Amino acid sequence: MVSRNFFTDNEDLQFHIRATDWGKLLPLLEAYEDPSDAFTDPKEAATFYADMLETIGQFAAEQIAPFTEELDSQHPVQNGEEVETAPRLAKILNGLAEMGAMGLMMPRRVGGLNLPVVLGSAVSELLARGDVSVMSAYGFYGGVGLVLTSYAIEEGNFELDENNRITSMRFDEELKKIAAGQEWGAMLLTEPNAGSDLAQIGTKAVEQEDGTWRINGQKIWITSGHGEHHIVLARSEDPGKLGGLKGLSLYYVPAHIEKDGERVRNVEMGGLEEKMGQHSGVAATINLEDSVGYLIGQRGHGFRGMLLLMNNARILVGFEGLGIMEATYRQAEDYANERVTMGKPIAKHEMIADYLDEMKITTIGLRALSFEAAGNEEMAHRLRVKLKIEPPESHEEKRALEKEILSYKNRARMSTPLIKYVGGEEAVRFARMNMQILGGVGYMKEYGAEKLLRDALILPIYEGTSQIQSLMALKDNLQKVLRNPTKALSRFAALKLEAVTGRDEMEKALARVRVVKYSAMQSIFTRIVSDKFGDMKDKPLLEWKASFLKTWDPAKDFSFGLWHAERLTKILSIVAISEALVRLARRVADTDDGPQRRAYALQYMERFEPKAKGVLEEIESYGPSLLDRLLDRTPKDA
C-alpha cells in the first residue's frame, strides 16, 4: 500500500510528538531569542509541531519516495573545482528550502523557526524513510547551522539586548544563507591515516600574525564536502610537545574567500568517491593547501569541541536508522500481506509473522530511546545556554544548575553509543530481512529492496563505527561500576529479588533484563580482575578498586572487556530500550495511551530477554584461547 504521508501513517511517531514534555523545553528554547512568533503554550506548540511534521511527511511520501530510482541512478558531477548536485536531489532540496525546512532549528533572527532539535530529529526520520541520501544531504544544512550556533554560544561570542535576548552572534551571516537553503556545510575529520583514531590526525594549522590560521592537509570521504562551510579538526600544537588529542584545535574554513577583490577557492576539491549506496550524495576528498581558517573555541580544545558535534550526529544516525527500518518494515509488511502461498498470505506464516513482529517492536523500542536521548541532549544544551547568559547569583543555585546539566548530559552520553549502534546495525539487518521476505522479488533492482540494503550498509561505519560505540559503552559502564562497586553490587542483589517477588509484571520483566546486564558486567569485571590479580573471589570487593588503580595497564589488562565489548553493548542496548519503554508506560499510565504503551514494553522484553540471556551465555562461556594468542601467553598464564 502506497502511503501518502509518512507522519500520519505512523501512530508511534505521532505519539512521541503528543507525549513529549514540551512545557519543560519551551521556556528554555524561547528564553534568549526574538520573542516575535514565539510559542508560550506547550499545547499550541505541540499542535504546530505535528502540523509541520504532517507537511514534511507528505512531502517525503510524495516528492521523495517515488523518485528513489532516480536518486540511485543519478550521481553528483565535479566540474573543475565545483560540484553539481544530482538533479533529482537538487530539486528535492530546493523544495525543502521553499517550505522553510532548512532553518527549522535555527534562530528566527537569521530566518529560521527556532524549533526544538528533538523535532528536527523526527524530520530526519521522515526524510530517511523517503530516501536516506536526501536525509544525509539535508542534515548538513540545519545540522551545521545548529553546531555553529552552539560554538558561538560556548565562546560567548554574541550580543544581548536589555532583556537578555540575543541580537547577534558569530556566524550570523553564514547562518542566514544556510537557513535560506542557499549554502550548507561539512565536517572535515577523516584522513588517510586517521579514521576512528583521531589522535593520528596530521592536518596542520599554523597561526598567522593577523589572527587567522593557515591549514594544510587532506581530508577524505567527506559527506557533503562540496558545501561552503567546513568545520575542520587540525593539529595546532607541536606533536613533540603536545601530541595526540590534546594537540588538536577546531577551525571554521569557508570554501571560498575574497582575495584581491575576487571570490576564490579556499579549499580544493580533490575528487568524488564512487560509493556502494546513497549515490546522489557527495563523498569528497578535500585538499587544504594554505587554506585560511578561523579558530573555533579554545586552542587545543578541538577534540572537546568535536564531541559536541559528534554526539548530536550519532543520535541523528539513530533517527536515520529508524527511517530505513520503517521503510524496510513497511515494504516487507505490504508484500507479505499481498503475497499468497499455500492458501494464505505469507504474513500469516509463522516465520514471516515472527520477522514482522520483531521488526515492528524493535523500531518502536529504538524510537523511544532515541527521543529520550535527543531530549536529554537538548535539555543539557539549553541549560548550558542559560548558565552562559544568566548564571545564578548564588553559589548554591549555580551548583544546582550545573548538577542538572551534568545529569542530562550523562544520561544522553550513556544512551548515545547504544542508539548509534542499534540504529546502524538494525537498519542493515532489517534491510536484509526485507529482502528475505520479498524473496526473488527483493533481489531484483526494480523493487528497491536491494537499494535499501546498499544505502543502509554505511550506517554502522560512519560517525564512529559500531565497534567504537561498543568500546565507549564498555568504558562508561565499567567506570561507573569501578567508582562505586558496593552500590553496583547492592543494586544487583535488589534486582534479583525484585525479578522474583515484584507484584507488577512489567516491573518484574524490567528487573529480569537488568539482572542480565549486571550479570554480564560482573562476569567481565571479575575476569579482568582475575586475569591481573589472580582469583579475587575471596577478597573484599572494596579492595578491588585500590588494586586496580595502583597497577592498571589499559593496553593489557582490559583485554577480556575489549573482547566482549560488542556483546555487552547488545545487552546494554536491550536494557536501555526496555527502560525507555517502561518509563514511557509509567508516564502515560493514566491516559488513553497507557494500555498500549504497557503492552509495547512487555512485548519488547518478552522478545529480547531471551536474546540478552543468550549473549550473556557467550560472555560467560567463551574460553581464553583467543586472548592467549593475541597476548602471546601460554594457557597456563591465563
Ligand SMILES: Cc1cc2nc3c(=O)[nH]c(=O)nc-3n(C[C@H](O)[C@H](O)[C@H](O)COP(=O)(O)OP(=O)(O)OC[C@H]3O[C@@H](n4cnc5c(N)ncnc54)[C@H](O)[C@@H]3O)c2cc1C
Second form
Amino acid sequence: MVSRNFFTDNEDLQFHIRATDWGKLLPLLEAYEDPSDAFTDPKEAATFYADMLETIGQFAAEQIAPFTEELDSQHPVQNGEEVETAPRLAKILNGLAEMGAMGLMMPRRVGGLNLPVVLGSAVSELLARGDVSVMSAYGFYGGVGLVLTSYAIEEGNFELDENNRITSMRFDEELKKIAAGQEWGAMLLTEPNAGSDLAQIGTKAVEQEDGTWRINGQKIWITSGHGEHHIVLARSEDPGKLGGLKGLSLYYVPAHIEKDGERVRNVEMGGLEEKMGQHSGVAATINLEDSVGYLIGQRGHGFRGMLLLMNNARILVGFEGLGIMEATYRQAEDYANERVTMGKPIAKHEMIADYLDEMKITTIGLRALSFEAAGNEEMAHRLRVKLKIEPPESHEEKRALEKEILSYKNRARMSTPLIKYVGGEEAVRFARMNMQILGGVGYMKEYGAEKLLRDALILPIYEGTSQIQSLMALKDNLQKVLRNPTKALSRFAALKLEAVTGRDEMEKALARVRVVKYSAMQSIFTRIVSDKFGDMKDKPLLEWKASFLKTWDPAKDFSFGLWHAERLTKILSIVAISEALVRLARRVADTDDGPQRRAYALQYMERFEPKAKGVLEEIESYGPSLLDRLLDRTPKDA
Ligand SMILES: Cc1cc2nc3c(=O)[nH]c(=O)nc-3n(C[C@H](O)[C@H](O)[C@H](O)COP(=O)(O)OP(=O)(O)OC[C@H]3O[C@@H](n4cnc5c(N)ncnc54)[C@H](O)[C@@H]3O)c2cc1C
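Return the form predicted together with the named molecule of this protein as a structure block, the form predicted on its own having already been given.
Expanding to the full complex; the earlier chain stays at the top.
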C-alpha cells in the first residue's frame, strides 16, 4: 500500500515538529529580516510548519514516489555547452518551484519564506523518501542559497535599515533567481587528484588588477554542475610559500558572464558521468579556463569557509539517509505483512520481525540525533548573525554570547560526523535488508528495491567518506579527553557506578552505553601510550599526560587510534543516539509523548548496547600485527 502523504503517515517526524523548541529559534530567525509575514508566536509557527510539511509530504508521495522508475530510466543530456535536465526530474522541480519550495530558507526580500534550516532538513527527508535524486537536485537550490547568504553575512556584506533589518546583501540578485526556481548552484571541490585529500587541490586562482580572479583547473563529479552559481575551492597562494589547506580560497564563479555586451560561458561543461544510481541527477566535469571568479570571504581562508558550511551539508546527508531508511523500511514492512510463508505473514517470522524492529528503532534514533544537531547548528549560525549585526556593548555580554555560540557549535561538531556516518552506512544496510526481506522480488528491477540500494551507495562517499568522518570523530573525541584527562577519568568512574547503582532503568542503561565509550577510548589510549612510551603504560593517566602532550605527534601517534577509528565511531554513534533519545524522553516526560519516547530510548539501548560491546571487544582484542606491517617495523614479540 503506497501512502498518500509522507508526513502524516510518519508519527515520529510529526513529533519532532511538535516538540522542537521554536520559541528559542524564532526571535533570532526573524530579528534582522523583513518583519512582514513574520511569525512571533511559536505555536502558530509550529502549526504553519506542520501544514507546510504536510503539503510537501503529499507532493513527495503523489508526485515523486510513483515516478521513481522513470527517474531511474531518464538521464540528463548534454547538448554542446548546455545540459537538459532529465524530463521527469525537471517536471518535479518545476512543481516544487510553483509551490514556492525553492526559497523556503531564503530571506523574504528575495522571494523566500525565511523558514528555519531545521525545517528545510525535514523537507529534505520527505523528498529523499520520494526519490533521493530529487532531494539531491533540490538541495542545490536552497542549499546554495543558504551558503551564499551565510557568506555575505560572515563578510559583513549587507545593508541595514534604522531598525537593524537587512535591506540588501551581496548575492541578492542571484538569490532571487534561486528562490524563484530559475537557477541553482553547485559546490566544486573535487579534482582528479583531490578527493578526501583537499590539500592536493591544484586548481589555481590568480588575482587581477580589477580585483576579480582568473581560475584555471578541472573539477570532477560535480552534482548539479550544470547550474549557474558555482562555489569553487581553488589555490590562491604559492604552494612553495603557503601549501596544503592554508593556501586555498573560496570563489563565486558564475557559469555565464557578460563580455562585450554578450552573455558568454564562463565555465566549460567537460562532460557528464554515467553513474550507478540517481540516474536523473547530474555529475559533471567542469573545466575552468581563465574563468572569472569573485573571492568569497578572506583570501587563504577558503578551507575554513568551506568547513563553516560543511557541517550543515553533512547533517543534511543524515536527513537524506533518513529518507532512504524510511523508504526501505516502509517497502519492507508492507511486503512482509502481505507475503505469507509457512502459514503466516513473513513479518511474523522471528528473523524478519527482528529486521523490521531494528529498521524502525534505528530510524527513530538517527532522527532524534539529526534534529538535535540541526537545531544546534542553526542556533550557532543565528547567534553568529546576531554577533555580527548587534554585538553586545559590554565585554562580558559579548563574551557570554561568544561562549554560547561555541557551545552550540561544539555540540553540533561532535555529532555531525556521526550523523553523516550513520546516515550513509545505515541507508545502504537498510536497502540491503529491504532486498533480503523482499526475497526474489527484491532482485527484480520492477519493484525498485535494487534501485534504492544503487541510490543509497553514494551516501557513504560524498560530503566526506565514512572513513573521513571516522577520522574526525576519533580525533575530536580523543583530543577532548586529552585536554582534560582528570575530568574524563572521574566521569568514567561516576558512570561505572551509575551503571550499577542507578535507580532509573533508562538512566542506568544510558550510563552502561557511556561506559562502553569510555572503555573504548581508554583502550585506544592505553595502546597508543604503550606503543609510544612502552614503560609508561602501567602508570596512571595523569602521570603520563605531561610527557605525552610534549612529544605528541598527531600524524604518527594516532596510528593505533586511526586503525580503530571506524570501530570507535560506531560506538560513539550508538552513545550519541542513546543520549539524544534520552534527552528527548526527559524533556517530554510530563507530556502525552512521555511514555512513548521513554519506550523508544529503552528499546534503542536494549538493541544497541550489545552491538557497542561487540565492537569494544574488537578494539580490545585485535592484535597490532597489521600496525607493525604498516609501519614497517618488527613485531614487538618477534
Ligand atoms: C555521485 C557523486 C557526486 C559527487 N558530488 C560532488 C560535488 O557536488 N562536489 C564535489 O566537490 N565533489 C563531489 N563528489 C566527490 C566526492 O566528494 C568524493 O568522491 C569523495 O570526497 C571521496 O574522494 P575520492 O573519490 O577521491 O576518494 P579518495 O579520497 O581517493 O578515497 C578512496 C578511499 O580511501 C579512503 N581514504 C582516503 N583517505 C583516507 C585516510 N586518511 N584514512 C582512511 N581512509 C582513507 C576513502 O574513505 C575511500 O574509501 C561526488 C562524487 C560522486 C561519486
